[in-house]
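Only one chain is given next, in structure tokens, and it is the form predicted alone.
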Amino acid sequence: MKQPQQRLGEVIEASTTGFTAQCYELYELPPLGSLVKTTEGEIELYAVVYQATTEGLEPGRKPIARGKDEASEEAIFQSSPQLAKLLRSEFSALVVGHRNGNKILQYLPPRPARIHSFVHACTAEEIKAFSQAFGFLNILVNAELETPSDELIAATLRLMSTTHEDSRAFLVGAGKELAALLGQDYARLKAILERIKPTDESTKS
């Protein structure tokens, strides 16, 4: 059965290599390393979430503490409902590929996403289809981001592995690809492999 599309927000900033999207709902942020998609005309852009923030709408004006006399965190928003409209949640994503027609291509698209394009969470079927190959890892390995790329790679692979029937085989394949990309950097390779090591008892042999 085809899964429904989950719309997360829309693009408010875009470049050839990535985009930033504002969420429609406060704190409704996609997980680190999750695969999302947006469009540029007929092309679907795939991107990995690498950074998320929640801050005040007004630049330079930080929220102030309000909960000293409240019984819970939820009570803060109940007593000050305007807060939800004074804050915003945003996330940034690194473009790792695109779909042109029926072809999934794991390299940068010809043009960036458009401002106000909708951003959707990819379904499990889409994630599985995209991660049949590991060409996207080259983009992640060489990315210079606010988030350490090793943590991003590990988070991405852990999430992708859950869409494959044999998650262990998927992670082993990803590990071999990383070994080819990072053959001269054993310490970095080891750090990533430690983070994607299967922990489920059922995958141990």
Contents of the next structure:
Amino acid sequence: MKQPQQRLGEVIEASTTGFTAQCYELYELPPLGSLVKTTEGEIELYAVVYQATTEGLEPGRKPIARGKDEASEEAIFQSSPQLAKLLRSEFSALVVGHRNGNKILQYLPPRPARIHSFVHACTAEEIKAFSQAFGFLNILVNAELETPSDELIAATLRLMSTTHEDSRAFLVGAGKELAALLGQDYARLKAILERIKPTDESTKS
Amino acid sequence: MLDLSRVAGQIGEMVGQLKADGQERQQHLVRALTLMVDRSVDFEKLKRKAAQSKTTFLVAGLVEPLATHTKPAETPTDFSVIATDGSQIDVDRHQSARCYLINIGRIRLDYGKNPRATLESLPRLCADDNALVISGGTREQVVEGALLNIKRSVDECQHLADMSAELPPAQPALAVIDGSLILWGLAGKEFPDFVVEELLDKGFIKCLDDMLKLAKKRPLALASYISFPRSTDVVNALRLVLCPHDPADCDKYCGETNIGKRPCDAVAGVQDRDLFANLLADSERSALFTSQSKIVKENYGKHWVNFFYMKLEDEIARVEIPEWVAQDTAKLGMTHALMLDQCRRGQGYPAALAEAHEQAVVTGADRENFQQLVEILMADEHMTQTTSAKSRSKKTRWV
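Return the structure block for the form predicted together with its partner chain; the form predicted alone was the one displayed.
Let's see the whole complex now, leading with the same chain.
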């Protein structure tokens, strides 16, 4: 069940802890908390999507409301076909680990991603392989982002759990790891656990 | 440093003067409007008079009766609009590398069943002798400043012709140029003949020829769009109605009379757009007129510039078209309809032109980055850079 690699976009900003990528197609954004990868030479960087935006291409040109006299949202793009070219979708991802040869390492790589590197969505196997250990949770817990990190951690774990045969066991394992990391902050731990509570549906699969 | 406090008083005076002038102009406007709709004015006679008179002002050639106003034709369901606009980085004589850059924005918008857009910015750096000077025999003219502006207009038209050739043959299409079809820059200054020949005959007119060739085989029209026009060609035709002499000869009859005292000055100060703002209903176009400017008469041939005014929600626009569009009823109707449609889509200004401008624009920051890039690349090649003391002084400011 090898899935083809889905190319999501291209790195346009990069730092040690994360990168921002522009999508090739408008609105083709990876979901919040999904695992993506890019390369820096031989090293493959893994990162979790924490923020996505769609806005005007140029900072000085703000989109304006145009649909007052249009029948549908689609009609707006039909009567002004240039609009799609003047908007762009971007997403930012937090680097949570890397792969050097066959070794998956859940800590920061030596160098950031390169500008214009391609960003791919990770396949189910890759996500499963990466989430065999929970070392990445430490990075997520300590990250300071625009998106509340509780929301991000929960979304990440929910998505990862779907790649494991026993998703319940995966979530329980993750919960234990979080309890160790957030022992001092019961309120935060509770908020995350509530968001990843295994549902009936996930226990079935 | 501009001392604004000293300017403020002068602005006050200016506003006062404008207000006083406004009242007089209003009376002149009423007079002009009365003449426009006056049925006792013999149109054929006026047309003849306009053609035969010798005036010191530019009089529009008359094609349709003055008070004509035409509703737009129906907009086709599937059509394309293409447009170009350009800007440039002029030769900087304080820098060691002699070069200029022309950036052309090209837009193609397809509407209807398969909506699509192509937005391009195509910069071209010119540094070789062929591009930096126009030569004719033993003489040469340096391309910079006003001449570079004209060269850019020619490039814009060239790109438009190239894009026209790539359009699907059966699709109705309008090609739009920003500003005037008349290369006024060449008309005003006394450039040597070989410059006019190079830029106009072998440049601009050649591109129009190419488009005409295409337009014979496909539903393609060409037009230029002037927002907030300041022309007075049509008002000047009304001056001829007021002139007691036939044919009029300004120098002969009024050479000694002061401006403001001549019989025709009863419509002075009025602009064409004031007339048509009152005469046209929303979306209508005015009568067709022809340009009688010297440069058009002498050089444009079958592309003789015709024009009409068009009423939009907020303003009167002037649309210029070559003779072959003006004389083809279908193409004239399509030009009117598609220009209107473009203005509606573009919040008052043709959408394709607005986007072409966005693609073409070169900002102050772009200019600086460009100069820096030139300097860096020259330094890489160990080429000595000699910038002028003036240029350095502007960059390093000390007290």
